[in-house]
Every structure is written in structure tokens, then in C-alpha cells.
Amino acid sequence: MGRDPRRLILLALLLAAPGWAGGAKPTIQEAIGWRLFFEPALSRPGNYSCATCHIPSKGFEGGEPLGRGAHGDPLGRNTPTVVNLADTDLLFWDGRASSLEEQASGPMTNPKEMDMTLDLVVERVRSLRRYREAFAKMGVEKPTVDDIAGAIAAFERRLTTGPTTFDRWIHGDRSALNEQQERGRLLFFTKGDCALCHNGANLSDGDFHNLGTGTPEDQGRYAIEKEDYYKGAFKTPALRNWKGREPFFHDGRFKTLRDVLEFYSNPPDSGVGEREIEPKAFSEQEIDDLIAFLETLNGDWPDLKPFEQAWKALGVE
């Protein structure tokens, strides 16, 4: 495939972050969302919260190939992060949720995850004095499921990561990358074709692609949108702050980023649909250089202390 330099320049510009991390003091709604995110009462056994799968110390992912539900059941896919999703339209590996509110309420009613009904979620939250009093401070006397999911979504929208070394390069500091990282950057935009999918502020196009990893049992986006193009297609994961979110891919099959790049060097034929990528045949040196560059895409993780402080300031527990 010919590479148009103008296209590469455009892709580079698309990688510029719009200003991650920081921000105003959390609102009451966001503070409630923080507390609900860690609330095990949202699961039927009372042992499982959003944070059980979306572990802050693991990049708000699960740290294991597959998630596990409140009853101990293994789930079908790797837990995706909930960080840097404020501008994301379609969520989950197959894009089945169209908003963070929908994403927040979906696992609650999944029998293998939190195993609740929405009515029971509302009943549990209303039964706890801390939430009755906290929502009342927002002017909400009887919180509904929309109020509950809305608070969790408001908290998640604030989960943004900090500036990266590559952000400095994007904004004009050409000394930000060392020689090896610069070689990796060029590979990312040329031979690797990585930026064709990993672009935008979050380093994901938000679209769905077949990399040859689908199976007849899990055909990805095709389960939601019945077009042949989507057979075996899964959402492009964000590369911003990839480190700490291992293992990788929708089924957690790769323990390290090196494993991923070795896969791209010689991907298998697709078991479902038509694979989109061609073998990249990276050398070991090229893989080392790409990893060096990809390290520059990591920034600080969200600081949760302001949310905890905002919750304590409510004086409800």
C-alpha cells in the first residue's frame, strides 16, 4: 500500500490529546458515582462492585484474560477499561452500549455478572441511608435507575489520564523522543500501519476490525450488527495508557505487548470473516523500537482522592 505523507501528518495531528487529567472539583453527582462504583450492594450476593472487575490499580481492567462474575462464573471476554471514555460513542468489545449510562447499567442485569434486576438495584440503593441523603443533596428524593446509572457515568467521564511524552512531541518538543523511540514512531506510522486504527486523542478509531481473532462462538460486532463486514470484528482498544492493562485483546490471549507485536508479524488466518491486516514481518529490533515508542503513550492514571474527599464532604457516612 502506498503511503501518502499528507495522510501521515493528518494522523499525527489526530493523536494530539485535548487536555487530559485535572479539572474542577468533583460534583455531588460525580462523588455519588465514585461511591457507587465501589458499592458491592449493586450485586445480588453483595460481594461484587464495578471496581471488582474494573480495578483501578490495573488500569480499570481486570488483570486476567477473562472477567469473573459475582457468582464466580467466568465471563466471555476480557474486561475493557472505563478510562478516557468521555467522548466514546460505542462501548464494550462489540459496541453494544451507546452511552456510559447504558454501559453502567448493563452488567447489573447480566445473570453472570451482578445478577440484579433494575428494580432491585433501585430498592437496594434507596434502602441505604448514605445514598438517600447524598441524592437528596442533589434534589433527588427517590433515586431511579437513571439517577444511579447517571451518577456512575458522570464519575467515569472524569476518569482521564495525564499527559504523555508523545503529547509533548506532538505539541512541538522534538527532543521528547530519544533515537529508539523516534524509530518506533516512524514504524508506527509507516510499515506497521498502526495509526490507521490507533488514532485520535485516545489512540483508537472507535471502530471494529477483524484481526483474525474471532471464533464461531464469539463473532464480535456481528452479534450486534448483522453485516458480513463485522464477522469477527472487535473494537479497537485504546493505546493511550496501555501499560498496566495487560493482558490484551478481547479474550486476553496476549500477556505482553511484545506478544501482540509478534502476532501482527505473522497473524493466523481468520476463523470468522475476512482478516483485515497483512503480516508485518517485524524484526526483533523493530519490535523493540515499537515498544520503546509505545512506552511514550503512557501518562498518570486518574487520581481518585478528590472523589473520596468530595464524598466525605457530603457527611453522609
Contents of the next structure:
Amino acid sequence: MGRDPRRLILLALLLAAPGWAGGAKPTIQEAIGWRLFFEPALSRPGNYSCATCHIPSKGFEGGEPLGRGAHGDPLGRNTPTVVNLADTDLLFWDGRASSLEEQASGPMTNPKEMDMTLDLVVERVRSLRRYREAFAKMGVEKPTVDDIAGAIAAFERRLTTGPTTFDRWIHGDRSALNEQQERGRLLFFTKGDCALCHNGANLSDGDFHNLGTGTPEDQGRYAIEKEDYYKGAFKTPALRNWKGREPFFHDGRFKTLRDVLEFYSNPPDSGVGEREIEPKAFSEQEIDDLIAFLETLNGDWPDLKPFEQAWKALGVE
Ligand code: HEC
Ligand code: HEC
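For comparison with the form predicted on its own, please write out the form predicted in complex with heme C.
Complete assembly follows, chain above in first position.
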């Protein structure tokens, strides 16, 4: 056997380990983005902001398998988190948006979500004195869609989570993990093959994989890229700060982390496209060990108070 690919993955993980940016004072643009994130006027009936679905106390996710939009329509997919996305190239479960700026207009104009037109978004934002005055403070007299999406994206880029126990381990503190967590770490990188897809700073390769979870109605990435390989493939979710983001998977089918590990132990195959994983037949002990390791991937959630303070300091509301 040549070089063990797992070693290379571990090396990639080491190199990609992030330095937590933490708390530089928010800029005017980021403060406006924070306010817009909580702005229900961005939905046609005036009842839904981004934060209605990306709930900060639920890991910036919806807390339910599938949420509902501003008119009460059920959504087709589980709401993913908006933290730690600054370095993510392709957004959504199928990767159909390639920047946070481009992404932001998606939910606003989706008839099932916020049901706006971009013209109406601009009109609403310009009609509110607080935004006119706030944007003026950054030299923007008539905010455009790009200014609005740019502010939301700038705020989202600041949503990073704090250092974890595993970060300490990565940075050389070999006493950071206890015995059980260490057993779980080995399972993650060897028998579990988890790091084949869950690698890099946030434990996601940013790529699309088929776990046998697609349906004829939702074939994942294939809707965007018509290659057989992408049939039934969904974006690998980040495992950094998984806690609080339940339920899991693109359709929210799993309530707990244990459910997910039982899936990997003996995964059913929906038969859409070609599945990439093999059953792992984990013992109960191995599942407990993996969970113990995965617990070390959680850090503090971003603190939104500085954004609120920066917004208040603008004195526009
Ligand atoms: C009605 C609920 C709802 C609202 C409102 C909503 N979102 Fe989402 N958001 C979702 C769902 C569901 C997805 C996943 C859709 C998919 O993958 O097809 C998503 C995906 C995203 C993603 C991609 C995350 C990733 O990992 O790829 C970002 C970023 C995001 N939303 C930001 C926003 C912003 C900013 C707003 C406000 C302008 C917003 N969302 C409003 C439900 C919502
Ligand atoms: C072939 C790539 C691949 C491998 C190997 C893999 N995963 Fe995943 N993982 C994914 C994809 C893709 C999803 C999302 C699937 C979906 O939504 O249908 C996912 C989802 C998850 C989730 C849910 C996260 C969320 O936010 O919904 C967890 C937890 C997880 N995997 C842990 C693991 C563990 C632990 C292992 C090893 C036992 C593992 N994965 C192996 C690609 C992979």
C-alpha cells in the first residue's frame, strides 16, 4: 500500500484549522446587516425575517425537519445554519448559489419563503427611515439590491463560532481529548471513514455526496449539475457546532446525533443515483465513542450583542 490517504486528510485538517476571529467591533455595514437579518419587512406579508427560519437560539436553523414559509407553505428542505460560511464556496443543499451576496436574494424572492420581488425589497428598505439614515452613514444615499444583500452577507461573514476542544488537540494539546473521545477520534478517521467527506476547518469538504437519501422529487445537486454522479448527492454539512442544530440531514429526518450514527451503521438506500457509503456496523460502544468525540467539535455560538450595540450607536431608530 502506498501513502495512507487518511494521513493526507488529517494533514489537510491541520493546515485548515481556523484561527477564531472573535470580536472586532462591527462596521456600519455589518450592523445594518444584523438589523436586516431581523427585518420582517423583507417578506411580502411582513411576518418573516431571515431569523424566523434561521433562529439564533437553535444554531441559526429552524429546529423542525421542514419549516414553513411566510404564507404557511411547507418548505422542501431542512433549514441549514448560517454560521461559519465565510469560506464556503457553494451554498444551499444543492450548491445553487455561489456567494452569500447571491444567496441572500434567494429566500427573499422565493414565493414559498419570503415571496418578494427585488424591486419591492429595495422599495421597502428605502421607505424605512432607519435604513435610509443608516446607509447614508456609510455614504450610500439610495441603497440598491447589492447594497442590501452586501450588508446581510457582511453580517453573515462575522458569524463564526468559538474555539473547540478538538481545536486545542489540533493545535498540539494531546491531553485535550479524554480516552473515550480519543477512541471516537480514531473511529472517525479510520473505520468510520467520516473524514473522507467531513474534513477541513469546519468538517465539511464543501462537496456533494450520495448517501442513499435522495428521492425522485429531490435529487439534490443533480438539479443543478446534470451528471449522473450528482444524482441524489447533497452538500456535506459542517460538523463544527452541530449541537443545537438538530434535526439533521437535508430533510431533517434525524432527530438526534445517535439516529445519524445508527444510520451510518446500517444505511437504507433509496436507490436514487449511486450510493457512496458502505454500512459500518458500529457497536453500541463505538457509537458512544463517536458521540463523545463529536461533542468536542462544539464551541461558543456567535455573540450578537456587539451588533445590536453598533446599530444602536448609529442612532437611527
Ligand atoms: C422560510 C424560511 C427561510 C427564510 C425566511 C430564510 N431562509 Fe435561508 N434557508 C432556508 C432553507 C430551507 C434553506 C435551504 C434551502 C435549500 O438548500 O434548498 C436556506 C438556506 C440558506 C443559506 C445557505 C446555507 C448553506 O449552508 O448552504 C443561507 C446563507 C441562508 N439561507 C441565509 C438566509 C438569509 C440571509 C435570509 C434572509 C434574507 C434567509 N436565509 C431567509 C430557509 C429560510
Ligand atoms: C461520502 C461522504 C460522507 C461520509 C463518508 C460521511 N458523511 Fe456525514 N454527511 C454527508 C452528507 C452528504 C450529509 C448530508 C446528507 C443528506 O442531507 O441527505 C451528511 C450528514 C451528516 C450529519 C448531519 C449534519 C447536519 O447538519 O445535518 C452528521 C452528524 C454526519 N454526517 C456525521 C458523519 C459521521 C460521524 C460519519 C462517519 C461515521 C460520516 N458523517 C460519514 C457526507 C458524508
